[in-house]
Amino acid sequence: MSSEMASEYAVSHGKAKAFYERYERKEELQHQTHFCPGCGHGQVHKMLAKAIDELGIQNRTILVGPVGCGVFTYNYFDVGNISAAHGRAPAVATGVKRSRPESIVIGYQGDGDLAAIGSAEILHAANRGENITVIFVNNAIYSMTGGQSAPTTLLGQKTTTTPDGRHTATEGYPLHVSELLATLEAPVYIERVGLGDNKQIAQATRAVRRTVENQVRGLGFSMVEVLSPCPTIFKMTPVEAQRWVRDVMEKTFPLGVFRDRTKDAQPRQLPEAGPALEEIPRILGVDIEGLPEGNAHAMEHAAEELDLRVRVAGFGGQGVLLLGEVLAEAGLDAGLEVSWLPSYGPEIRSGTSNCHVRLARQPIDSPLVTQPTVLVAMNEPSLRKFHSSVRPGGWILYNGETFPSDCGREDVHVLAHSFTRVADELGDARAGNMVMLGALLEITAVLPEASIDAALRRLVKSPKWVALDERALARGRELYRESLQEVGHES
């Protein structure tokens, strides 16, 4: 076509711009969805995408992805993205949306994800009113898993697991979940629509829009059940599962309105904004005057690029954990960004355990420690699990006499000692933790003595144990110091 006949043409469709250039989930399709043909979600994301873009919210929506068919909505949708555990979509959308109150925060779920597991939280999210958007696509089985029965599956409708059709007697009902929160008084706006032919689908768009506005206008919690086809598990074409939706699943699930209070409905008024960050050590009682600044090397780390990443990782009953919460807490006193996330087994003692400790100057995305700076292996088993994990240029502290040859990297530094034996001279071996944390907080000195000193005695109750766990710190500090002695004796 020539540029003068395309200027005589207007593009009345296109891609929306809240979906990125090109989806990267696989090399070789970037050009399209992981969407079975004739699947609900494609038609979903659009009519979604379309009022992000009509809305002009783009640069302000964060949407929490679900467990299930539609969890690749961070691959698709070009905005904040958040995945959520399976169900747990409304608590985070309701944490983003109260902590950041200016964003449009939206939770997509699938029937299995909100209904089943989700549907406490779903529930009380509704309750509460929170001003969030929930996009709720219902095909009435799981589909990812294998087509098993789903909480709003029909009755008499087949299912790995009703192979007989579905029965009240031993799977109960269909759960309606439009109508069941419509019963609550906090809802501004719920509705049902489907995907059964145009007209629905046209319906449908103006839902979801509607849905999203709703936030945008501040007037609290809405909701948008999409009744959708799934023609893989319905083992149906694309046309005959579009036509199922309309002439079966409705009878079901009737379409319509089940609450709208827009009309009458007020803005919800924002939350008060939080203390600024130097009333916090007030708040808490944390007394800061006086702290030491620290040496010069503790200043050279204190940049605002401060990232420590620290895995902790032993058998329970080795102080795991409480060496990550003194850090943790050493860097709360020291106002620092802190996150710690304890992993441990059902064993009390014996067990495997570990932590993730984070330490920044700037806000933490993740409390998660896939690739620490240091690692703190206090057992050869925790050793040879994460020690491949460490960054390059990062530490491992190993309890152990000799580090193991076959688990040497020549990039990164190692700190191999009996750290638990050391305890045992200074009075109890169960301080090794502290004397591998002293050996921590000398090589990476981003913590003033007095902040981790006032971490040990919250945490430790007991006079004795802070006496022992003071001198544990110390030794372990003179470890490190002594290991460069040796090197520099070396060279």
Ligand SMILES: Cc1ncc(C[n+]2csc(CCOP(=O)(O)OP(=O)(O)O)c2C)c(N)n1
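Numbering follows the first chain given and starts at 1. Not measured: the values here are computed from a predicted model. C-alpha atoms forming the largest set that superposes within 1.5 Å between two forms make up the rigid core. First, how it differs from the form predicted in complex with the ligand.
- With the core held fixed, residue 264 shows a CA shift below 2 Å between these two forms.
- After superposing the rigid core, the C-alpha of residue 444 moves by 2 Å or more between these two forms.
- A movement of the C-alpha atom of residue 132 falling short of 2 angstroms is seen between these two forms when the two forms are aligned on their rigid core.
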Given for the second form:
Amino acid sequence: MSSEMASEYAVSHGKAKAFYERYERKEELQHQTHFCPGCGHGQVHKMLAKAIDELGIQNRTILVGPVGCGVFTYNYFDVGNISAAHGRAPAVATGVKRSRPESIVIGYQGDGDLAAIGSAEILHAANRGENITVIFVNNAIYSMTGGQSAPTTLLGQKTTTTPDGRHTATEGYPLHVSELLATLEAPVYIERVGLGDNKQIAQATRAVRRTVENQVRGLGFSMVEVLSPCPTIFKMTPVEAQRWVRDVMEKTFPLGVFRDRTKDAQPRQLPEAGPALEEIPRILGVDIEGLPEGNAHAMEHAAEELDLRVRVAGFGGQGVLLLGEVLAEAGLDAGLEVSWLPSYGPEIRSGTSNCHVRLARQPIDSPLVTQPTVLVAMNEPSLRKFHSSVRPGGWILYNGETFPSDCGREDVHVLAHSFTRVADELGDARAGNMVMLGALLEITAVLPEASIDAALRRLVKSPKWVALDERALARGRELYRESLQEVGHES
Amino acid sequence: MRKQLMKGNEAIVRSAILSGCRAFYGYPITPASEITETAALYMPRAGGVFLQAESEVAAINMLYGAASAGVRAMTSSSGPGISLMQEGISYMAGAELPCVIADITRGGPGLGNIAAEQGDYHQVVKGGGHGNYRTIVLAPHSVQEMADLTALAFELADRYRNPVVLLADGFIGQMMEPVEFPQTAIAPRQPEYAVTGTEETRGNLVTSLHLDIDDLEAHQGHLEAKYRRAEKCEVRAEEWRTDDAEIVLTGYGIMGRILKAVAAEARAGGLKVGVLRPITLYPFPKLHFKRLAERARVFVVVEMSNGQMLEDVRLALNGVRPVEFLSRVGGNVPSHEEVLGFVREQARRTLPAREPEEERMANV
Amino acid sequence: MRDAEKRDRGLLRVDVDECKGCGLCVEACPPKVIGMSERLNHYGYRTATYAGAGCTGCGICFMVCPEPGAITVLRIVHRNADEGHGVEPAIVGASECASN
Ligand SMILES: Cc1ncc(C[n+]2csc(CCOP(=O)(O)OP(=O)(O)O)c2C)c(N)n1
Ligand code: SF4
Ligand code: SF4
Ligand code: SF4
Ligand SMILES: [Mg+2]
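Return one more block: the form predicted in complex with the ligand, after the form predicted on its own shown previously.
After this comes the whole thing, all chains and molecules, with the earlier chain placed first.
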């Protein structure tokens, strides 16, 4: 049985569908790229478009373009397009991919873009193992800006900013980005390919596809570095430039796979959907039901001019901030206006700690307490630092057996005691802050005990500590009352 | 009413998530670090993204990516980090991408110190990045406003497709005050320009590049029109007893609060003093100043910086009234007493002599 | 006219408007069946030209060409004549054009 065979031709290699039919975003020549004749960027564009076609991901792809001769990726690729600032494509791609993990995010960068100004961004995106693809077009030069040297410029290579050629003494050595990134744990695939001849181009085509496919499979960070001709800046014919890539550039930048963990890499799972909207207030701890009843022990009768200004100071670990917080929280419970401001930064590092607390009937103007009505000095340096700032008629509570005579003031009241020792006797020296707070509360007599109770329970989670703190507060109150009797005896 | 005590920095993050923000990229810096820390805790729980970036340069560009992908995104920093973000802010304004940036200011220039200062006004309000663009700037003065203005910031950022900066000083970031939050969370919405990796958004492009000169001019005209609209519709300021004020005190953030207390006391001493506290620093409440100038004899600007907002006040008043200036820098805060003394001094100089009044002592 | 059995496996089409005359395809073509035109195109480039015979359809010229659509390579398809056309007429037309 023989049948007549007819012969016809069909397209086997044609323009990829991932390219626009016409480049309508271009100002002119809408059927041509902007690349110079023989430009490696054009070849890489075609490889990428082919990979997108073959993997069937045109609708999922987001291309993040660079600043450099590759800046116009969005004119050509019919995919989602974002153009990044010079060198920042890996950061931009991170921002996209993290929020749209089901998309295929591809960063496209030149060597100035990636290896110089964007060196931090690429290093860290790689080190985080971002599940993105990076197409790195290394032409050993800043082409777009007219041929200045790049970190990848070869030794001896003349550029407009290395007119006598690149010297190690002044410009260091060509930066081997692929090798560098291959020292990191996270990347799954890193390969350097070239555009130096047919064989290299075939390999480059495979590598570009592979780096994209890795992402489709959810494997992680993949980069292909493509040694690429720039005939214009090299001042060579396209064929000479191609040969130069193969015969000269490749000697500095050997081709090969520097990392391939695609076999072991576990495909990443898409993150689970977030919680229902109704859940959000509870998750944030701001839902009304979860909050204590406001103004639980409101002090309707509190004096209009009530204005307690407390400065608490000591060293870190003495519970300075907590003392202030309990006071503020109790004030809130009592329906007062309150503010609490900690000292922050190096002050804390140097071991000292202090905070400002205000309780008032009227809205509080400044949370800063420069002239306290009560100073709680939990150690001597704090006393020395702040004693002179206390308002006349105010109080100094000092955590020490004897009050240093040179800190004495006629116009303020003083209660000096080893509150820490008292707390130690109660069970734990760390409750010294609560003994002092007890004394403060007894002296100022503005807050209902129920508010203190409520505040303590809110801020101190362990029942054991609540019990100890309660005893400490009570003891502090006693200490003040006892001191009054002593004064009474004296007088 | 149930309020809770919370740091301003923590309130920002909660409000952001309630406002539908689902991406946070930041780099730690005192006194803004709690924002990053709080976001690290809550953003993933709310189904959002948190990432500590390698730098503020990277952080703002991650925001650029997130905003391109149609996600409400924010970052936070302080002066030195905001300086590094200026590149990305300019790109985002150019590409018309919304985002919220919290600047919890500290002392400068250079490393300065970590105390509260207001020296970032110029770089934030005037736009420290390159090109013809503006950022909307909101200046909270309390923890409650940290929460409320964060919500507003996301709204404005989307409405104007532009970065919005929350400019607060270290005090407001670090202090705890009672605050309450809305009980309903806003659903994240996907804007039509977003590039999300779908068939529907395939034709979308986010870029700030307009190679053709007329194209760029047209684009800038479009941006300008947005800014004009914001200047018309978004100006916000708080006035306190300005109706009969002969002396108008003005300052933003923490200063606004101190000025109110000072004004109250000056009034108790018989001076007609009011306070105008700009809440939007851009757009600046120029008309408020012009209106108050009809009655006021003198304006007093108080800043924790070297005369930065002062310039905007002078521009707004355009010479019709004298503008006096009191400033403390380095992390010092003009004290109540200091400002009161200054106000009394201005009153003596500018207002017609009156019966000397008993100067009451501060009742404290 | 040659008969079906003697036809080349491949056929080259060059879009003369898109070709920038870089010559990479000329260099790359293994059987050396691409040359450069004497005539300049619209933009002033000499353009790649198929010699008219000998293309193997390997596609190398396509991959080395930096322009997305300057080169199209076609390959012969054998079909049962009874089954009608497997190839669109437009492409056949283009292939004729390309061999000019
Ligand atoms: C912040 C910044 N600095 C400098 C430039 C100017 N600039 C544009 S492209 C470029 C170098 C591009 O070189 P490369 O990344 O190697 O791309 P190529 O053009 O070589 O492909 C420079 C320095 C810029 N756009 N932005
Ligand atoms: S200057 Fe170089 S890199 Fe840029 S388009 Fe021309 S050939 Fe390509
Ligand atoms: S397909 Fe192969 S043989 Fe045919 S012209 Fe192209 S390179 Fe030459
Ligand atoms: S490689 Fe392409 S652009 Fe270059 S000469 Fe051949 S067809 Fe023309
Ligand atoms: Mg380059």
